[in-house]
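Heads up, the chain below is alone and in the form predicted on its own; it's given as C-alpha cells.
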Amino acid sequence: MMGLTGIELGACMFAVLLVMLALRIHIGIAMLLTGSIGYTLVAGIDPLLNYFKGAAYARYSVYDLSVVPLFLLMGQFATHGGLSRSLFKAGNAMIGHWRGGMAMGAVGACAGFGAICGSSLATAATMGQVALPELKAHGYSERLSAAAIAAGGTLGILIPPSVPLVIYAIITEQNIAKMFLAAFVPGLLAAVGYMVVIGIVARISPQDAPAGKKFTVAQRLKALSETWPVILIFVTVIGGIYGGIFTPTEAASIGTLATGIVAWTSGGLKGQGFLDCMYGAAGATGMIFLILLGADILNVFLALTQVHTELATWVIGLALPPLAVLMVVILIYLVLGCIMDSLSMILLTIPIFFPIIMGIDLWGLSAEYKAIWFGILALMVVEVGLITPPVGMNVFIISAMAKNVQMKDIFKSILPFLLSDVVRIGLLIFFPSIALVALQIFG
C-alpha cells in the first residue's frame, strides 16, 4: 500500500477520479480505472484480472436490476405516446386560470409524467417539448418557463417509480417497494412546494406569469378523462406492488407493456418510433450499468482498504453530534451535485456515507427505517444538483430548447426553486415522519 493508511490511498484515488471527471472522461470509465489501479497497488494485477473474470456477471445477473432496463422503455414509450400532453392539457384546465397556473400545471404534470417515467432528464425534456411552446404564446417569461420546467423536471427522479431509488435499494440491501411508497410524500411536497414558487413570482412580478383563460367544467372533465392511460398504469403499476400482486420487475414489465400499447395506438411507435424507444432504452441501460461496473471496481478497491471502516470509526470517534455528521454529509453532497450527475453521485458515495449514517443514532429511528429515510434524504439532495450551476443537467436540457434566453438568466429563475429544495430539505431532516407517514401507515 506504498505505506498509506486505507484512508490516505482512497483519498488519493478519489483525487485521480475528481481529475479525470474534470477532464470529462466519462464516470464510468474514470470508477473503472481509478478502481483497477487502487486494486493493483493494494493486491496487485493478477487478483485484478482474476476479479474482472466474473465482475460483470455478479452485478449483472442481479435479478432485481432487471426493473431499470424495463423503467427505461416504459419513459420511452411514454414519451413517444404522447402522454405528456395530455398531462399538461389537465393540469392547464384544472388551474391555467390563476395567475402562473400554466406554469404551476406545467409542474404538476412534470409530477405525474414522471410518475410513469422514472428519469428527471427524459422528465425535463419532454415536458418542455409540450410546455415551453406552450407558456411563450400564452405570454409568460421564457425565464421563468424554463425554470419552472427544469425544476419540475427533477420530479422524475422522486415520484415512483425511480431508477435511482431502484440502485440506492440495491446497493443497500433495501426493499425496492417500500423505497417507493417513501418517496410519495416527500415527492408530493416537492410538486406543492414549486407551485408555490410560481405563485409568489406570479404576484411580485404578474408581466412574467399572465392569467389564462378559465376552462368551463366540461371542458375539465374532458381533459381530466385523456390522462386515463397515465392513471390506469399509475394504478396497475404502483397499486400491483403494494398490493402484493407483483414484484416491482413483475409491475415493471406489466407497465411497459401497458406503455407500449398505448404509445402503438397513439401512433407515437409507428415508423421510426419504435427504433427510437429501444434505441434510447438501450443506450441509457448501457450507460447505467456501465457506471454500476465502475463503480463496482472503486467500491472493491475501498473495502480491500478498508476505509469504509476507517472512516466511519474515525467520523464516529470525533464525536461530533449525530446532526453535525448529517449536515457533513448533505454539504458534500451539495457540493458534488455542481459537478456530477444524480445516478453517479449515489453509485459513489452511498458505500462511504451509508455506513457512517447507519453508525450514528438519528432520532432514534431503527436500521430500517434510518435507511429507507437516509435514501430519500440522499436523493432530494441530489435532486438538487440537476438545477445548479455548472452542471445542472436539466437546465442544459432546458436552454437547448428556450433558444431565446440565456443560461445564466435560467440559473437565475431557479434561485426561488432551489430556496424550495433547502426548506424541504430542512423539513425532511428535521421531521424524518414526512418520508416514513406512508410507510408506517401502508407499510
Given for the second form:
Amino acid sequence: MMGLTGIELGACMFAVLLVMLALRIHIGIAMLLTGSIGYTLVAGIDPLLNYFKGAAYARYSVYDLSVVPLFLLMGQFATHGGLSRSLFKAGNAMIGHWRGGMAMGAVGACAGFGAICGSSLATAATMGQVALPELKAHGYSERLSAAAIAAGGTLGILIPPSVPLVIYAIITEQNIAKMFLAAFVPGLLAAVGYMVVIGIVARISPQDAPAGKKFTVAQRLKALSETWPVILIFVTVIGGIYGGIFTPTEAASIGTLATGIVAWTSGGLKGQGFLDCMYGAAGATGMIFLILLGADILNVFLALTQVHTELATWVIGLALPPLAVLMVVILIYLVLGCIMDSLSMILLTIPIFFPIIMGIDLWGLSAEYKAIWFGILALMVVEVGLITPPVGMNVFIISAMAKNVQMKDIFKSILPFLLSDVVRIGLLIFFPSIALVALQIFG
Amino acid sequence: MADVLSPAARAQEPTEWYGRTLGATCKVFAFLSGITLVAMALMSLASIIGRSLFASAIIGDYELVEIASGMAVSLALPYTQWARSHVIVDFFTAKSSPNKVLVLDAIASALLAIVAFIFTWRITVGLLDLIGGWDASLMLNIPTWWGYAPMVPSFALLGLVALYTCVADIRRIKR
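Please supply the coordinates for the form predicted together with the partner chain, as a counterpart to the form predicted on its own shown previously.
Every chain and every other molecule in the complex is listed next, the one we just looked at coming first.
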C-alpha cells in the first residue's frame, strides 16, 4: 500500500490517533477510527465491514472478561455498604495514637477497601468521604489528609482484585489467579511505603499530624471484628480463585452477591441506593468496554501490518542493554500517565511493548514469570499517573471534597508519596522476586 | 468509577420530551444491565452449589455467562454516554475557551453516533445472516443470534444518545 512499510504506516496512524485524542475524541472511538482507517488502507473496506458484524459480540461475550462488570458492580455495593467506615475505624483503633497514625490508618483502610474493590477512583472517593472529615476534626492538616487519601486510593487497583490486571492477563494470555497473587506483596509494600511517608512528614511537621487517643485492647478487637465482611469476601474471592475452587467469574459472582448482601443489611441499598449501584456499574462498564472494542479494532489493523512484530524484531536487533529498553518503556508510561487513564494506556501499549519485553533477557526470568512481573510493574507505573499533575484523577476527586485546600497544594503535599512510588518501582525493577515470591511459595 | 467522576455536573437535566425519554430509556437499559449481572452471579452460585453438593453443575453455565455478559455490557453502553462518563484526554484543551471545548465535544459525539449507527447496521446484518443458519452453542444449543439480538437496540440507543449530546453541546455554544 503506497509503498509504506508496516512500521511507517503504523507510525502514521499512531500520529493520527494522538491528534484525535488531543481533540477530545473518546479514547475508544479514537482507537476504533484509527484502526478502521488503517485497516481500510491496507485491506479495503469490505473485509472491515464484514469484521464489524461480529466484532462486538466476539469482544463482549467472553467468559474471562465477564469478571470485569462483576467486579465493577461489587465495587459499587462495597461503596454503598459502609465498609469503608468500619475499615477506617479499625485502622484508627490500631494505630491512631501514633504520630500521623490516623492518616496511616486511612491508608490501611484504603488497602483493605482495595481488597474488595478493583477501582482506584472508587477507593479514593469512598475513603475521602469517610476519612477526610474525621481527620480534620482531629486536627490533621487538610493538605496532608488529602494527599494521603489520594495516594492511598491507588491501592484500590494495586491490591487485587484489579480491573486493569484482569485486562492485562487476558490480552497477554496469562493466568488471572497468578497475576492477582503476584500483585499482593507489591500492593502491601505500597501501603507500607505510604505509611512511612506519613510517619516522616509527621516527624518533620508535627502540627500537621497530631497523635490521636489510644484505644483499649477490647476496643481494638471490637473495631477489628467489624471488618469481618471484608476479610471474608477477600479470602473467598482471592482464595477461591487461587485454590482452583472457582473460576474468576464464579469468584467474582460470589463476591458480588456477598458484598450486595452486606450493603443491603447495612441499609445502603434502600431506594435510590440500589439504583445508584446499577447506574454506577453500567457507567463504568460502558466506559471500559467501549475502549476494549476500539482497542480490538486497532489491534486487528496492527496485526495486519505486522507492525508490532517488526518493531519488536527491530528493537531486539539493536541489542541494547535490556535494562535500558525497560527504562525507556517505563519512562513512556510515566509521561503518558500524565495525560491518559491507566486502562487505555495498558490497552494501547501492551500489544506493542509486550513482544519487546518478552524478546529481551531480564534477570534470566522464565517467560511466564517475566510476563507476570512486567504486568505488575506496568500496573504500578500507570497508577502513578493517578496522582501526578496535570490530570491526576485521584487528586481531582479528593480536591472536590476537601474544599479548603487548593489543588496545587495537594499536588505539593503528594510529592513525598510520589517519591515512595518511585522507590518501590525501582525496587521492583531490580528485585522481581518482590512480585514473584508469592508465586514461588504458593505456586 | 463513573459515579465519582461527577458526570451530573456536566450533563444538564433535559427539559425537552425527547431528552427526558432518552435519559429514562438509558437508565432502564443500565438497570437491566445490572440485573443481568445479578442474575449471572446467581446462576454461577447455583452452578457451584450444584457441583459441590449434588455433583452436577448447571449444564452450559459457561455459555449462559457468555451470553449474559454480552448482554450486560451492551446494555450499559448508552448510559455511559448519557452520563458523559467516557474517557477523554482533556490535557491539551484544559485552557481552551468553553465554546471551543463545546465544538470539539459536539464533533466527538457526532463521531460516536456515526460509529454506533454503523455497528447497529452491521450487527443487524450479522444477526440476519445467523438466523438462517445452524450456528448454536455447544451444550444448550442456543442459537448464536440470540446473543446478537440485545446488541442491536443497545447500539441504536447509543447512537441516538450521542446525537442528542452532540445537539445539546451545539446549543450551549454562546454566540
